[in-house]
Each structure stands twice: as C-alpha cells, then as structure tokens.
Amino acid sequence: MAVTEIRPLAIEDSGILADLHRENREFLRPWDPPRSEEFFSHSGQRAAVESALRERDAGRRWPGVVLQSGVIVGQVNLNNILLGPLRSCFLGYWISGRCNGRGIATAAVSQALDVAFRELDLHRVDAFAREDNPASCRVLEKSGFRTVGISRGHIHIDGRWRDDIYFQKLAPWDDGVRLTAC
C-alpha cells in the first residue's frame, strides 16, 4: 500500500519540483497565477525554494513537499503565519495530476494540520478553493474545514479576478479561551 507523507522543503527538491511543474503546467493552469518560463526551469525552482526557505527561517511560512511512497508528487504550504493574538495561517497545496483522486491531497492536508496545530501551536488555518474546483473543496471538507463564506475577487487567475470559497478550521484544542494549546 502506498504511503503519503509530508516533509519540510529542502533546496535539493528544486530539480524534482521543476520537472513536476513542467509536467503539470496545463493541469495547474486554471488554479495558478501566470508563471514565467523561468519558473519552470531548475534555476527558477531553485530561486523559488530559496525564497520559501528564507520565509521559513523568518517564521512566516512552513513550506513542505508531499511524498507518495517516498517520491515527491506535490507541495503543501502553511503561508502567512501570524502569531500573537491571531495565531493563524493559510493553507496551500497541489498534487500532480497523475496522482489525483487517490486521497493523497487529503492525507497531506491532514498532516499539514498536525504541523500547524501541534508543532507551530497555531489556533486557526484558513484555506481557499474556487467553486469550480469541487475536488479541492472536498479535500478541505473531508479534512474538517468549514465554509465561512465567499471571498469576492480574491485572486487574479487566467486574466480575471476570481471568487474563492473561504474555509477555516480551528485547532482541536480550541476551547474559546486559551491562546495556545498549553
């Protein structure tokens, strides 16, 4: 049986991610912002990974990769980490088109939530998915996210501003009072 895992992003992942992004260029086009040709190259992905690692080191992001039986098949990120009285972030993820529909995204999101709530001691994780992406909406719903509403004109994709469904999940330790788990 195939095992899904996530792990922190490493600089050594750059080449594999460049290959995966090229392989999934058309598959991800409806959901991603426009990308330069450089983004799909090994040097472009190295620059993207270096940037993500700087954000991690500054405490603003937890970038990870998704592995299926030890092979990278996508990415998962906890972005815009806020501490203090907000203690929140927003979740982003993508899985290679050849691996879709196998529960990999749901398993990766579950593990990312463990990182957010247990390792980072966050209180809330936000996520966004387009109405015309029911698979992503299902992943979030199966992962215990609840719909908060619609974020109008949330992201500029494919030449226009797109609405997103706004989801959120509170930490399992939330009692409405405590700032952190401990």
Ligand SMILES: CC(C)(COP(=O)(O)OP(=O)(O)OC[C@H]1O[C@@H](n2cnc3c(N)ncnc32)[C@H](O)[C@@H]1OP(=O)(O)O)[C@@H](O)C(=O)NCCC(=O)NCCS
Second form
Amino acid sequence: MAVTEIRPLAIEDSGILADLHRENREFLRPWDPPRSEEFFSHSGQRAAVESALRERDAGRRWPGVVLQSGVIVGQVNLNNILLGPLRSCFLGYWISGRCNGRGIATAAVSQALDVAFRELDLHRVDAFAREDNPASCRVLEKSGFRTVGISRGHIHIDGRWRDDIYFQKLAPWDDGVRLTAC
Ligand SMILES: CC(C)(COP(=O)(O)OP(=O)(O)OC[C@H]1O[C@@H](n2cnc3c(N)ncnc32)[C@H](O)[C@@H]1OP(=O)(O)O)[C@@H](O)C(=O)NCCC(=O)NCCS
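Given the form predicted on its own, corresponding form predicted together with the named molecule:
Time for the whole complex; same chain goes first.
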C-alpha cells in the first residue's frame, strides 16, 4: 500500500523540486504567484530551497516535502510562524497533478498539523483557499478546519487580486486558557 509521509525540506531536494515544478507549471499557474524562468531551473530551485531553509533557521517557517512511497510528489509549508501571544502560522501545500485524487494532500496536511501543534507547539493554523478551488477547500474541511469568512483581495495571483476563503484550526489541546500545550 502506498504510504504518504512528510519530512523537513533539505537542500538535496532542489533538483527533484525543479523537475516537479517544470512538470506542474501549467497545473500550478492559477494558484501560484508569477514565477521567473529561473525558478524552474535547478539553480533557481536551489536558491528557493536555500531561502526557505534560512527562514526555517530564523524560526519563521517550517518547509516540508510530501513523499508518496518515498518519492517527492509535492510540498507542504507552515509559513509566517508567529510566537508570543499569537502562536500561529499559515499552511500552504501542493501535490503534483498526476498524483491528485488519492488522499495525499489530506494525509500530508494531517501530518503538518501534528508538526504545528505538537512539535512547534503552536495554537492556531490558518489556511486560505479560493472558492474556485473546491479540491483545496475539501482538503481543509476533511482536515477539520472551520471557515472564518471571506478575505477580500487577499492575494495577487494570475494577474489580479483574488478573494480567498479564510479557514482556521485550533490546537487539539486548546482549552481557551493555556498558552502552550505544556
Ligand atoms: C488541492 C490539492 C492540494 C489537492 O490534492 P489531492 O492530493 O488531490 O487532495 P486529496 O486527494 O487529499 O483530497 C481532494 C478532495 O477534493 C475533492 N475534489 C477534487 N476535485 C473536486 C472538485 N472539482 N469539486 C469538488 N471536490 C473535489 C476530492 O474528491 C477529494 O475529496 P474526497 O476525499 O471527499 O473525495 C491539489 O489539487 C493541488 O496541489 N492543487 C494546486 C495547488 C493548490 O491548489 N494548492 C492549495 C492552495 S490553497
């Protein structure tokens, strides 16, 4: 049986991610910010991974890859990590088009939530998805996210500002009082 796992991003992943981004260029175009040609090259992905790892080292981000039976098929990221009285982040993910519809994103999100709520001891994970992206909305619903409302003009994608549905999920240990799990 195929097993979905996530693990922290590593510099050695750059080449495979460049290949995967090239393969999914059209598939991801409606959902991604504009990308330079360089982004799709091995050197461009190496720079992107190095930048993500610097963000990780600064405690601002947890970048991960999604593997299906040991092969990288996508990425999952906990972005904009905020500590203090907020202890939150926002979740981003994508899965290669040829691997869609097998529950991979749902399994990856579940594991990323474990990282957020157990390893990083965060209290809330935010996520955003467009109304015209029912697959992503469904992944969030299946993962126990609740809809907060519409975030107007939230992101500039594919040539214009787009509204997003704003979802959030609180840590399983939330009791309305405790700042952290322990
Ligand atoms: C969204 C995305 C991550 C989904 O990945 P995936 O591995 O196919 O997701 P899963 O298989 O875990 O779940 C998909 C769910 O959406 C449902 N779905 C797919 N297309 C749908 C559609 N057009 N309408 C309604 N539901 C749809 C599937 O049936 C499944 O739900 P189910 O298990 O109840 O049947 C993937 O398509 C992707 O990377 N898209 C491009 C980037 C993106 O949108 N990232 C998220 C940005 S917020």
